[in-house]
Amino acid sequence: MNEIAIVGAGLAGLTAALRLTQEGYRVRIFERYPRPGGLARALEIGGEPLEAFYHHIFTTDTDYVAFAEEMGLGDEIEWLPSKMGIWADGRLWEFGTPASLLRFGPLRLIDKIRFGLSTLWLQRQRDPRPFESVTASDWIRRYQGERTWKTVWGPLLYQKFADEAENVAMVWLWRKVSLRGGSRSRSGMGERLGYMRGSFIRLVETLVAKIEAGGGTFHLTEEVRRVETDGGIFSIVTRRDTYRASKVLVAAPIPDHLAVAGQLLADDERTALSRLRATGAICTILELENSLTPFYWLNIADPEMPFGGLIEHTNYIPADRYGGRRLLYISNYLFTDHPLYSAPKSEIIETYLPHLKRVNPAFDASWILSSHHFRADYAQPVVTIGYREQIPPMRTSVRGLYLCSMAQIFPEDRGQNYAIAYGDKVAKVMLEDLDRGEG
């Protein structure tokens, strides 16, 4: 039997199936939800897709980039300017450039000189090692100090890590702050931000089309409950049926992994993986009448206000592609267990009202003229000081079983660019045993 399976149709999963259906192999994927692309998913506006959880790419994502050109899509990327702002000590700030870096008010003019100058030097690093070993706290108390670590980068950290903020390691700010540098440095214009016409989703329906041209089949909205083996062949049970298979790629966040194939893993394996933490997101799509911002992206470094960022979608792409309103994403990173994770839309958009008017004080309920809200489970794994050890490997301990996840996405974050990247590298893992008779 040479059929494989693979649980989890993100971006991860479909690079995965491609590359296998290309080599001859007979590919199932299995997805919980109705619709492939995982975070990528899509909502229409106005007669046009538009990403669930909000999406762009960097210059310095060349993975997505020849993936694109790849799939016939290289075109399709517009590569846009984008200005960025933060939220501290009560007001708006342009904050990205050198220039606004000398306008921000709440650092002195030291601090602004020791931020400016580690930076630029953060961004010239290519080797991570260093930053795996250290805390983004302590890295940024020292080289930029309190008054920066308080003002900028801390309350930053707290809204996106709450109680494990102090435990990030460097090596995860460090990726940050490098990929942005390279995105304004190789555009050679500034900062270039990617965007696909007509969204991201189409490279998903790309990859759909020609996995399906390839023989692969797709189950949609087909849960996979448990993967069992008996003599080197697996048994996929879902909700309507259980399905044979030679080899399984579990392409799902490790809870998943664990939910669905922990009871197969050996002991060890089993713990380290469950330690593995990662906070959940919350993503709100407001339609608004008019813009709140001047901003593409807006950081909120305040610890009273209850989410993290701002992103007006038509600060970027122009709101006549979505009939004339202003979409705004207000997202908000949460373990699963806040309180506010769980609530409906309602009570978490009235939480955010207040909040909104202090960022633009002529913002009025009634500019809303739509409201969506998305929820992950698992969206921003926490990298510590050690974290390189504790990376799981795409072969586990059951021959034939493999798993790629973003918490093995590592010194890079998670995002598209590294899901194909993974998604790539975990299929030519698979070829290699499928090659040898092993797997």
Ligand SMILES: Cc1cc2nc3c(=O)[nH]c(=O)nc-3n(C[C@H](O)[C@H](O)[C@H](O)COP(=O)(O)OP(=O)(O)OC[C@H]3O[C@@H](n4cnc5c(N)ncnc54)[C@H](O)[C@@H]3O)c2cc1C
Given for the second form:
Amino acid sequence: MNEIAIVGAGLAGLTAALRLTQEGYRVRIFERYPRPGGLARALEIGGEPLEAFYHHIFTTDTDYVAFAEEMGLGDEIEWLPSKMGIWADGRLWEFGTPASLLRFGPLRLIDKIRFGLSTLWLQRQRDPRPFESVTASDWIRRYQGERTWKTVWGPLLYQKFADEAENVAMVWLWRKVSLRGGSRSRSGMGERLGYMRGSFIRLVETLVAKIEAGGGTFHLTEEVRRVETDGGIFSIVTRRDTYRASKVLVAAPIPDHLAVAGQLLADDERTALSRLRATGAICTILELENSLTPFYWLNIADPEMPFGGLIEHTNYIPADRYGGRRLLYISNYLFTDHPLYSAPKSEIIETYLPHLKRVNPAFDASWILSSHHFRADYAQPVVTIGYREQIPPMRTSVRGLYLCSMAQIFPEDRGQNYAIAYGDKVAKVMLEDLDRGEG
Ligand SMILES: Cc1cc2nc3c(=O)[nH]c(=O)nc-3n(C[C@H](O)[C@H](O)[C@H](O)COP(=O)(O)OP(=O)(O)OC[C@H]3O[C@@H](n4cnc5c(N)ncnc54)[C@H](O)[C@@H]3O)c2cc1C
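Hand over the structure of the form predicted together with the named molecule; the form predicted on its own is what we had up.
Complete assembly follows, chain above in first position.
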């Protein structure tokens, strides 16, 4: 039997599925949602697809660009200027360029000099290891100062990692800063970010079509409940049916891996996996009559605000593509036990309204033409000291069972680029085993 089952039709699962079908294997892909794409899935606004969670790529996302070219979509990526800001000390500031740093009021000149010089130094470092044994909070306090931690980085890390913020390793921040630096200097014109005409879902759709053309089968709205094994053959149990496969790839978050295959794993492996933490995300999209801020990306460095970022998509992609509507994502990373995480959309918007008015006093609830709300239980892996040793292997302790998850991406942070790169990598690992006749 040469059938391979893949749990999860996110970009990692789809990339692996494509590579396996290209080598002549029959692949079945199971996805709990009605549509493929995972965190990169889309909805429609004014007849135009839009990501449920805001998405762009950086010029350093070379795996994404190469893959898009392979899929015939290379020319569809637009590199457009983006404007970044920060809400700090009760007002909006432009941020992200040397000139804007000089104008940034909440920091003193000495803080700005330390910030600027240490950022340049970080961007030039190539070896991740020195940053793996120190927390971002200790490093920033030491090299940029307490004020910069309290004003800029602390609020941002708390927003993204909640009560884990002080435990995040510097390697996570270093990689972000160094990649962002690369993204700026290569374009030579400030920061340009990449977006796919018609949204990133086009790559997902192209992948699905190619996998189907290669003989792959999709089982959408078919959540895998359990994976069992008997004599080297796997059973994939869903609510509808049970399927057989010689190999199984779980291309999904760690908690889903544990839920479907945890009982098969070695005890120490299961324990190590269950220690890995990730914040969830709630993302509210407001379709607005007017623009809220002049920025595409607005970081919120204010613990009083109930959200961490305002991403005004139509300050980056022209609003006329969406029937003239202004599209605002309100981003909020939370652990899933936070009361706001599972609160209904209306309650969340009610909570946000007065804070949107602080950002722009002219804002009024009547500006909201429509709204959408999405949750992701597993959105941002928490990278702590010594993370390299905790990265789960792609070959699990069960022969024939593989894992490809955001938690494996290191030292870079999660992103479509790495979902593709790691999907490719896991397929290579599986093909190596198949070539050796294992399975
Ligand atoms: C708020 C937010 C903003 C982001 N912004 C960007 C950005 O600007 N640029 C960028 O490049 N990336 C961004 N990302 C990250 C990017 O979306 C992800 O890194 C990438 O899509 C992950 O792909 P994946 O296949 O690894 O995982 P996922 O997309 O999580 O896919 C896993 C799939 O497995 C399915 N699944 C899980 N368990 C089961 C089961 N038991 N049975 C069946 N199906 C199952 C899930 O439904 C899901 O579809 C963002 C993510 C978030 C949350």
